Amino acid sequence: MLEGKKAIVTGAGSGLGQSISVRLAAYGATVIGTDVNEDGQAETKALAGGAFEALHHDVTKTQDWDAVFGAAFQEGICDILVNNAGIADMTTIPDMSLEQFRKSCAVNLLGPFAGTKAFIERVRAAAGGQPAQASIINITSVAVKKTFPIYTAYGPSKAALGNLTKALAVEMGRKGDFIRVNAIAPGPIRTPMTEGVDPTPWEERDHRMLQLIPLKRYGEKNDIAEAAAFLASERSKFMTGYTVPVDGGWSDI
């Protein structure tokens, strides 16, 4: 359902970004995956095959974004941007420095903003005066609605990204473009990032939160990847400004 499309996926070297990249490629898209994790990028390329191109990319650096878009728009238009790269600094307020808070916001919010702004400019230029068409997908979190003691920086930065999604969707509509902006809010999913927030081995952790999830299980990375593929495709062409929860019902029930 994505045949002939070209996508940029940030944070493609592991976790959700890796699964999203592999799934978009499987549905026919050419994928430019970006990350600072070069070993992970090599693994993603092995899984995605020849439709995947890996680029080193720090989302907080404007020059890195310029290089990514230079490659993405070198031969035709790029149709899809997935702002997936993120960090989770699970430090409590007494121990968190201002610099730590700034870093979380820089990666989780300012990076997607900078990339989205430049992406929109490129898409409009490539449209040559006609209404531009593209799909932008921001990966937020169940933390947009759920508050946890150690989500001091992560939760607010993801909540702001969710609000930015709505603001961009409204503005793109007013400009007369068909640039859709949506978000996915994953619930508890086992990824390298979620494993890294606690030194306790996964099997030994307290998993009583599962009792609060109606489906009584953790999500799988591919659950998010399938949602991303749907939002990237024409099957969701009348959807914009939405945050789609993929969390087993946890955040709204």
Ligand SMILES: NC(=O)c1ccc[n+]([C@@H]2O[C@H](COP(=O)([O-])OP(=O)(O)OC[C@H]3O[C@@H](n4cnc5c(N)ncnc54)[C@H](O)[C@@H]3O)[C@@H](O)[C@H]2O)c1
The other form holds:
Amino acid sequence: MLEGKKAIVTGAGSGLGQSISVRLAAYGATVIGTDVNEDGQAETKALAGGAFEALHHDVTKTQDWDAVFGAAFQEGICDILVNNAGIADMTTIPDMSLEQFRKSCAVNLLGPFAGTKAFIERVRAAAGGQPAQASIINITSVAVKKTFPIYTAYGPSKAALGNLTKALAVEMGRKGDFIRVNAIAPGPIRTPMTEGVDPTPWEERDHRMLQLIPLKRYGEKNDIAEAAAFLASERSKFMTGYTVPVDGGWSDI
Amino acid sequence: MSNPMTLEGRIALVTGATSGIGREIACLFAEEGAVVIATGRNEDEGAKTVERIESAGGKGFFFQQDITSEENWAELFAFIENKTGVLDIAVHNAGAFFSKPLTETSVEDFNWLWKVNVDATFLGVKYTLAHMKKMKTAGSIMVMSSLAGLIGLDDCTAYCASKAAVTQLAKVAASEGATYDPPVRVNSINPGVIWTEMITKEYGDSPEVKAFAMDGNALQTVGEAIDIANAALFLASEASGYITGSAFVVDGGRGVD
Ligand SMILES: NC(=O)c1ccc[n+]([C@@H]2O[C@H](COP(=O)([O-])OP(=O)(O)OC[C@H]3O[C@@H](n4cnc5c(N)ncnc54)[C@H](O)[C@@H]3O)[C@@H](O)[C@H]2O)c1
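Alongside the form predicted alone that was just displayed, please also present the structure of the form predicted in complex with the ligand.
Full complex below, order starting with the chain above.
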């Protein structure tokens, strides 16, 4: 489905980013995975195989993005950008400092903004005057539409990324390019992120969030990876500005 | 590598498969391995759909159906249970369209569209859910709504109201399907302007109409039936196993701004 395509996936060293990288590679893409987590990157490399290249990269640092795009556009065009790296600071408002709130926005919103802006410039330059073609996928969250008592910073930072997705979709299209911008809003999925937000071991938690989910289960990492592959591929060529809810029905029912 | 997008070994029902989007869905599903039951009123056009499926090496049946007849739904499910067994996938795609200012729309006009788009979809989803529950199938049901079920479209009161109704119908059906063992997923597909006979019959096939269709969406391109078929394939397959209750918008960005 993605033969001959090249993709950048941020946060590729863990959880959803790892699964997305492995699936895009399995569908035939060459993947440049970026992360600050080097052990995780080595694991992804072992799972994804030869089509995967790991780069050390902090999405909040502009100069790091330059290095990523230098590598990605070295030999021609890069077709796909998956803004997946994110953090979940679940501090509630009495204890949350402005600094902490800013940090969530820096990783979840400003990082994808900086990366997307530079990506679009590169894609257009590489197209050399022809309409540019690319698919940008932002990983937002069910927290964009539904809230939970711990989403103080996480929700707003993801909601802004969801709205940026729509704004860019309209702006890109109207410029005569064929740059599609969509999002995936995952519901809760067991990854190092969701394991890490609570000191109680996974098995001993009350899992009360499941009561809000019609399918009464957590999602699988691959559910997000498959949605990403679909949005990256030509199968979704008439889709832009949409957020695919992969949440067991939580946000719609 | 296993391929979660495959429909190998599945049985799929597609209503309104005698033209446009429905025919494209039926053909793509068959190409991806499903046995397809294509329904519609026009036998000749139904035969063409089956011919196209078979000439691509797939397997399909035509069943002549008036979706507004409840008796006909019962017959269809008897046919399915005899002929192919358990149904895994259903796309309730058949529907109708007209455009008229609200003040010129009679209650007869309104009720006619409501009967085809809402009553019939209700019956279809009801019979499909009951079948899947009985057969214990982890099924996927789709109803064909429209972007016009989410935002207003000029001079299309009856159409917009009917498509809003089926978008909501899908969500509540999803809630019910989620309680089954195994669960059944239900989503609506909400296409923007897709270049099919439904558009050209009402507005004509002129370059102006085409330009208008393109200009209205961010990608400035015309949506094709295959775009909807691909979305249906994704929603039908295991690749979307955690997606239910959604209004899946395929509109080139038309509804965003
Ligand atoms: N797991 C879920 O339930 C869930 C639900 C909704 C949304 N999401 C979103 O999906 C994405 C991935 O989540 P996950 O569960 O895989 O989390 P994770 O913590 O397992 O993985 C995130 C990865 O991003 C990397 N990262 C964080 N900050 C970075 C930075 N500044 N620069 C570069 N890399 C950075 C981390 O090192 C980590 O490897 C996130 O955006 C998250 O918000 C996850």
